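Heads up, the chain below is alone and in the form predicted alone; it's given as structure tokens.
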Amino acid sequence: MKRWVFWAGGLTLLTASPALAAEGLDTGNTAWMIVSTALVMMMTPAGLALFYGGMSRYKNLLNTVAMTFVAYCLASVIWVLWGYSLAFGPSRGGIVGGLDYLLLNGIGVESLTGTIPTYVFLLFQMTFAGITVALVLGSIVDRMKFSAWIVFTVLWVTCIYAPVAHWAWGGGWMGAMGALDFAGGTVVHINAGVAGLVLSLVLGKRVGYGREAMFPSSIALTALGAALLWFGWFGFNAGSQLAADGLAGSAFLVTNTSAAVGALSWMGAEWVVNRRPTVLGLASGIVAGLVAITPAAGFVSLPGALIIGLVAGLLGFFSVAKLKGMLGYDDSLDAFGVHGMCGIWGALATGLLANPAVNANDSGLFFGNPGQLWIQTISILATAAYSGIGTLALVWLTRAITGGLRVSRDDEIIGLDGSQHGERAFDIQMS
């Protein structure tokens, strides 16, 4: 009797549980996808527009947020229409994919990628969708119209990112070649870097840039929405495994890791350089970590976290306070310096990091495959210049588009917060 209630009850159970019951579906991992794709979710509209926020001058930081608002919002419907099926999609030559999944078609809830629903999979994917171009803002805050950036935020979704996805993670040709990029060194990062450093030199300096002092609003809103990011990294990261098991502890336990002697680096060599140490100089060597981490994650061991971390922190800190300086650029918010340049040695240090006793597919110089150090190359190069060319050209057909890119000097001068927006974010009384 006793056996028979026992079968009764879990065939009771299977029946009444679909995702038990479907071949294929690992519950457990499914979880962790959702929670991973909420971790990441939060690291655009809370801890990026926080981060960037703060950074920007007071005038200028609620458009600083709408524009990331913004970014994130039109990035999740371009991805559910069409961009999955140009990032996902069966093939076209390597270079993207095709329309099979418009609106996504052929896609119900029955469907997998992996042991994960496929829903579950394109929403993780169109968080980085959505982050990635949001970085790029970074570049151009306090001078780009609002209403360009609408219009060049769902071009540059369309036809620089799904691209750049569907090379390292659709079937392209860069993942054929055996590119490694765990969590999106190359197709984030390098990607958002290089379209934020082609934006800003197009857009040109800032009003009053290197000859008045452009404090940023907030340093505390920037420690916080760096708080923000770090948490959701862990998402990034090691959800980007697709499962709950080992290789994802491994991803998670390298990127706090890497962060935090990012930070350290940078802090050191601030405090070495300007005899002083920041917070907003800890805040962004945390990001500078976290970002030259992100493709190596999944790749390599503990002592390699150790050596990414501290370079990117001594690169991030380089890249800011002396390569900006040197070649003139206005990069508002440093995107290139930090998420261009960290993303790069990033990429290069899979290259030569990548473990077998971590991920046994994968080895780089260091562990006896000095080839892999060449395909690194190869595709940081190749998603370098694509992004410039193709962001140059949508810079172009932006400014077609709208009638020109950069608020009227008086409005800059005013603030974008009031000339775009018709708020401020403090009510701040002059005695």
Given for the second form:
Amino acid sequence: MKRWVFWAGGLTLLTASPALAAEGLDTGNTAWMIVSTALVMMMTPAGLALFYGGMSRYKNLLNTVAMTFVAYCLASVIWVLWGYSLAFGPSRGGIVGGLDYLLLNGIGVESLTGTIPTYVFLLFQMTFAGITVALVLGSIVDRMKFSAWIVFTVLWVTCIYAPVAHWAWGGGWMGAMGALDFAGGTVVHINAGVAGLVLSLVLGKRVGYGREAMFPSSIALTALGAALLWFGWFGFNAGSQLAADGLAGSAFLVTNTSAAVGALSWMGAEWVVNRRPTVLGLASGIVAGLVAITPAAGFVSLPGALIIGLVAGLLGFFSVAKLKGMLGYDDSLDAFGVHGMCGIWGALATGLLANPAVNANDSGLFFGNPGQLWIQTISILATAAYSGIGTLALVWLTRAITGGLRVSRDDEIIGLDGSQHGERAFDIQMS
Amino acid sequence: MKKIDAIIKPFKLDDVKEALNEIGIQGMTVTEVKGYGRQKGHKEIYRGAEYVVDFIPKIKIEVVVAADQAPRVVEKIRQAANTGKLGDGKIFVYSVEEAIRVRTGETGLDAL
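Now show the form predicted in complex with the partner chain, given that the preceding structure was the form predicted alone.
Full assembly next; the chain just shown is listed first.
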């Protein structure tokens, strides 16, 4: 996706007079990007809904699915109304895109972004906005008011996601500085992970947290969700090349390798520490490996992917099983522990392991370019700071609009499926 | 008449049923129950969070037999359900005042 940075400046020209586009439409690239977009779309209402739904308690499963679905729907609408323009409109000082493309104004069937139709490009980007905000909800399931979640989603996609996407990919300062984020280590995972942490701290712990047993409703659903995420992630990472070429193939390779190694290392750590290899551990390790390879997918070679996946599995396990307990926050489904922590690792690892044999212009510390690690660190800190402070402000705003963020204590104990939606996920109840 | 309640490990149900069939016991009522005794619960760990499961799934079998048959039935159940480990369960024996077959109105031992 770095290539996009160089196109960004010319977008106005390209869309205004598509006939003058230097590269012209490439049907192969276009076909691959349409498929990639559909793959990434599936990650939210199928992959993430099942992954998160299976981990939430039986009485909150449907609420988790509902929050995921509504996040995707809202992001879809916001994106085509104003989100795309804020992220990919002509840059205003490198901070945010202008409103030139409000309601996709000026973009038509003939418009091109690089070698693919702008419609396809903006839809691909839309699926990223959808999954990023949906990732946040992993931190707060079991207790947030549905109305508050809806208001928060609208505000967050608009005020946090769109500008950060602009910084990295839309011609903003982070891309200009040379920060490497191939498919969303900072924009997607650190951004969502930190927002989740802030939201969970403001909302407070679930009733009974640390005292009551909080069993996942179905590890089988979570495993199926992880498999769908893995499948969709090929579109996420290999699609971020915006072309059907060798680098897309390389991104595909390192993505699968890192996921597999992440699963094995998480399972191994768990086996040693807790004496049992769990399916939840395998599923979590897959996602940890995928998260960590995301920023690096277009820059590292196979050995890099092995290292990134190995560390991601261990770091993810440490974050959720040890760090969370030590610090005492209730990040229900570990959006911060998995996405935040492994996203940070992936962004740093890109600065260490970027290999010029993969992407000629970009090298990391181990390939003679120590400055890259510093640039990556700045991009991590800036994203975390903006996401953290911005989310805090939006949470307060949301609370003012919806008159509170949390469901009542009774509704929480009954379960959000019944109290918020009047439905049940299963026709059984566990004691 | 005696009523025998046996709380056993779920996977022992088929063994107990066969053992009772061998000595001509014609019927039984089975309930899935939960509880704990000396076995206590067990631990499950999800992403590092340890939860103790206090109540362990068991099967409760209820059989009503003639009073003179009861010791033999109890012994059969005990043998069939025994694994030698904690959590094999317990057997309780009660006196039964009356039994009535709903279809015919027969009473006492004829109703069993």
